[in-house]
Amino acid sequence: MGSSVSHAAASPPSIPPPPPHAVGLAGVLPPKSEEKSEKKVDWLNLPCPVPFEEIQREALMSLKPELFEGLRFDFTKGLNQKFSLSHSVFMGSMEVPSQSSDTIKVPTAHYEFGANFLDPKLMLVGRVLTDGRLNARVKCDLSDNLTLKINAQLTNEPHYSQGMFNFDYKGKDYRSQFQIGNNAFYGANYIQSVSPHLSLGSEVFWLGHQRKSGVGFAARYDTDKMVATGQVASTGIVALSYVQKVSEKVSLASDFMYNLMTRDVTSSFGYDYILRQCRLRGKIDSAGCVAAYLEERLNMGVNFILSAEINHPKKDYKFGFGMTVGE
């Protein structure tokens, strides 16, 4: 040890080595020239937006559950991979319009028979009710990008039958739709992705029977954690919605609507909670209405449904339960 010390003392002075912590940082940090740059946006390959009529679908899922009052039973039997039959029984009450503030309900019941044909390029759905109504839906893929949709409702009452033809075209980063309906209704909409998360759209319609027309604009911003939408129309409607995805199973939603013509303002807040065997959705709005909708999976192909709605200002209480059998 002594020879090595004396040799070090005899050697000329040298530059001291850098501190150990500096050496460690130098080995960890890459050179500035090799720093990872931010991912650039490919403006020529933007994602295809959702259809214009579905820009609020996440908010509607929580805020507009299929509430009902009474008893409902649905049964679906598949005959083969493409064709199935359905039966539905409903017993409950129906609200009748009245000039007073009290809610008038009339007992009602009906049976519904349906037939479904599902194919990758063709969907046919038909429903016949005991009160004489006939509902039909057709979806046909005319090409890889062009789809024809037909919705029709036929009734025995005059001037209540409706029909609508939709031609949907799906582009690379845009969607467009042209609509033709009864009462000389014509409509068209277009939505375009302007960034990976933002899409803008507009619509126009003409109702020749009532000689009314309108123009609307919409925007949608969506990420993995949230979805925000906004709509404004020349009819005086302003609608906003926001959905926060707390986790894969929990999401919160809120909406706001303002009618410039009537000066009415409504807003609501809702939630969507997916558990292991059930799905719970509920909302509360500015009118004092509280609602909840529960779907419980009892077994494979068997679901139990609970629906509840309480309107405190009108003292109107609705409760329904049902069962769905079949997929």
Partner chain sequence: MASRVSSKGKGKAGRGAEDGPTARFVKEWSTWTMKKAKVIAHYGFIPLIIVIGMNSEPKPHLSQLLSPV
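Now the other one: the form predicted together with the partner chain, given that the block above is the form predicted on its own.
Here you get just the chain by itself.
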């Protein structure tokens, strides 16, 4: 060590002492063995994967914005760091699912009152509409690793209400979830990190009333620049997605879904620009549908929203505008 100490006294303190026989540039740069040890994978310390239902989160955020038709106004008023009330008005057409290929639009207008309580350990979100429908979401941390989530839509009409209880357990490099829903629905899923970038998961579900069950498998590969996911289910659906983060502000996404039973193929490409004053998302579909969604920040807490969806084969044109005040 003696010879390298005298070398270290001569060189600036930030550079590690060069090996005794190094010459020129090799003496100044840090030794290459350090780089190799940083890239070595620690197989016992893999990161925790994303939850199973969020495996396609980046693709869904870019390709499926909440398109609407008509006027939308949302006002969120915070009373407290944790507690806020929201008032929301919607006037426009909502699509009713129909068996034939025609789209049936029903003009609706409603006012929705909501209350949110957000705590690190407990989250309560409730929304009630003028026709008496209640949307409730509860997320409660029962312990460090165990979380209970409840999702419910309650209506005044009998037999139309839905509810789902989820128990999530988060391990060191895996997550598991158990679901119980109304109509005797039971489901479970499990996802495990297999390498620093790859995680694999699977799910099973059982519908009591119709005596149907299903199994699915999913894989997700993500790096800083891209995310690729694939999902296969025994219901005959194959879904693939790929998101590339081209830069800080731009990401491009694509999505492919194939239904083996009905031999239906859907594919879409989209972009997502996150700029300083606005967020613009657009997509084009293999079914001939072009959509765009713009959120423009006019002022602190005031957002202006434009939504457009043009379906050329069905000749269905939906344009909407709105404003969001508050966080």
